[in-house]
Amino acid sequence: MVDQADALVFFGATGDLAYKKIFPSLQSMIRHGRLNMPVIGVARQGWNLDQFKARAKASLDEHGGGADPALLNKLFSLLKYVDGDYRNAETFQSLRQALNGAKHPMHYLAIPPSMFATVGEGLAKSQCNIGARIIVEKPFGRSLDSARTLNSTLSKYFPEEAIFRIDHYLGKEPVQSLLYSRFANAVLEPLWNRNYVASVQITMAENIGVQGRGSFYEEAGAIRDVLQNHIMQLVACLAMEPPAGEGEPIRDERAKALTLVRTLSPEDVVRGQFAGYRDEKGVAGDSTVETFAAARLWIDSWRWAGVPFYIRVGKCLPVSCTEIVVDFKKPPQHVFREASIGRSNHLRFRVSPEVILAMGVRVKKIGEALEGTSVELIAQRHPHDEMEPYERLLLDAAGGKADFFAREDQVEEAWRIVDPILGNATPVHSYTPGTWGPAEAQSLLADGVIWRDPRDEGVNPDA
């Protein structure tokens, strides 16, 4: 029996993440009757509890759809605040007093990774780590070596089963729906292998730029920002073998899938930078940081040998959308006298902004000739009152459920895959905002293959 958390402590409580994501999630948890433990904010801001409460209300007004008076009063009754320097033992003694005997607190580190060791040591010396869980935000390092160092640091103060690494993408309803659809439908499994699948494409596109976050993006870039984490999570969900059940078996199979992904080499990657990026505040005039990355992945398993996984991520692209397209092989013979049988059968998962599962098939055109056209059979769900990722993941962590958190081995495998192509291992090509990235990305595709650009619903799939 896993112990339920009895207090939530979040370090960096006055920061941007808490303001945009955590407070709205707490209000939603109260709305759903799922939050009754004390919530203790810790920061070095010189604030008192009333100022902290004012920050919470402002957050809900701006990012939580407005502060509901009844829910806000409930939240206020749970809030506590500890102000102090993370380097001072007195801060953690004050935290221990605020915990008031809580036996299973969870400590959320919404702070830079450079402070993890300091906070971990402070929690250990004050014995606030006993029976506790720790939740840490991505990025889990900047490279394979730094990820290993970070994991080693965390393990000094917490056992692996008490470390919850948040990649909010795993908390998204559509991503969990993708995993469910794979293993809850027997019709897919016979086709889900190299015998029938020609290729897999994953596109994560944003139609916005860096939005004033040039300094951050100079440190991250598209590969570190989304390809190493969000995209690798999707690859693992698509490529993994059926788990024995919920819980740790799911994490076992996700990690195993990533161990089989071949380490990327420069010839497998094309980087791009949208024209005008270097004019952004905080960006170097000669920056070679990528705002677009395309990659060709190979998975050395019996199931996926020889099947390319084509990846694209980028900013200032035509749409904001995340979509997965599994293209199946064409029939071995043209039974009917058609010049072309058009697009092959495919399965399309749209992960955002809407949730779509669609199957592409060929059907006969009306008329005398045995000619066909491509159509999609679409199953679409419009979520109502869908749980936000942070709410879902906080609740999972409170209950000790780690299915959709990244494990140490999975994090290190994801870094191992991208490590050789970080930095300037490949040239960066300019592309025009509003296009699908540099033309050089086409060079990654096999002959006759094109990028499957996400499109508005209702457009002819042959287009």
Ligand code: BG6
The other form holds:
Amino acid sequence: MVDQADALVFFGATGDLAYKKIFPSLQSMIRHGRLNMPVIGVARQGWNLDQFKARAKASLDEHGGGADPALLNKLFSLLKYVDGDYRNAETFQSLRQALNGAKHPMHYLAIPPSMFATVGEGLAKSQCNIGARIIVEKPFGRSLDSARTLNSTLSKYFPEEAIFRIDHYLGKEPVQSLLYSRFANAVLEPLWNRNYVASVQITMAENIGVQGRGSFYEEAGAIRDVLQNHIMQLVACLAMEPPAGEGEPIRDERAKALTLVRTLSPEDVVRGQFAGYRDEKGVAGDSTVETFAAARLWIDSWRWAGVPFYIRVGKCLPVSCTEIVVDFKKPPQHVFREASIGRSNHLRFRVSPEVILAMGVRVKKIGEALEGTSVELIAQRHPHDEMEPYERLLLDAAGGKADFFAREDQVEEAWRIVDPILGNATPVHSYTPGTWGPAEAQSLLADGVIWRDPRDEGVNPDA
Ligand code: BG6
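Follow the form predicted on its own with the form predicted in complex with ligand BG6, if you could.
To see the whole picture, the full complex is given below, headed by that same chain.
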């Protein structure tokens, strides 16, 4: 029986992540009747509780769809605030008092990774780590080496089963739905391999730029920002073997899938930068940081040998959409005289902005000729995710459910895959904002394959 958390502590309580994501999730949890534990914000801002409450209200007004008075009152009744430097023992003594004997506090580190060691040590010295869980945010390291260092730092103060590494993509409804559909339908399993799948495409497109986060982005780039984490989680969910059940077996299989992904080499990657990026605030005039990356991944397993996984991520692309398309092989013979046999069969999982699960098939056009057209059977279509990923994940962590959190070995495997192509291992090509990135990305695709445009909704082009 796993213990339910009885206090939520968040470090970095006056910061950006808390403002944009944590307070809105707390309001939502209260709306759903799921938050009854004290919530303690910790920061070094020189604030008092009233100022902290004002920040919570402003966050809900701006990012939580407006502060609901009843929900806000309830949130205020749960909020406590500890002000202090993370390097001072007194800060942690005050936290211990605020915890008021809580047996299973959950400490959320919404702070830069460079502070993890300091806070971990403070929690341990004040014994606030006993019986506790810790939640950490991406970026989890900047490279394989730094991720290993971070993992060993955290493991000094918390056992692995108490460490919850957030990747909000794993908290998204359609990602969980992808996992569910794969293993709740026996009919998919015979098709889910190199015998039937021709290729897999994953597009994570954003039509926004870096939105004032230029200095953050200069340190990250698209590969570190989303490919190493969000995309690798999607690859793991697509490629993994059937788990023996919920819980740790799901994490075992996701991690195992990544161990089989071949380390990327420069010829499998094309990097791009949108024209105008270098004029953003906080960006170097000669920056070579990528705002776009396309990659071709290979998985060296019996199931996936020879099946390319084509990935495209980027900012300032024509549309904001994350979508996975699994393309099946074409029929081995042209039976009908029609000019084109159209698109192959496919499965399409739209992760955002809507939730869509669809299967592409050919059907005969009504009429005399034996000619067809491509259509989709929509199994599921929902305008948006009903629950914010952060709410789902905080509730899971509070209940000790780690299925949708990244484990140490998985994070390190994901870094191992991208490590050799970080930085300037490959040239960066300029592209015009509002286009699909540099033309060079086409060179990654096999003959006859095109990058799918999510605006085609899976049915066009008929090629
Ligand atoms: C974050 C990245 O992890 O994911 C951002 O740091 C990106 O750059 C965001 O915009 C995308 O998340 P979502 O949920 O909007 O697809």
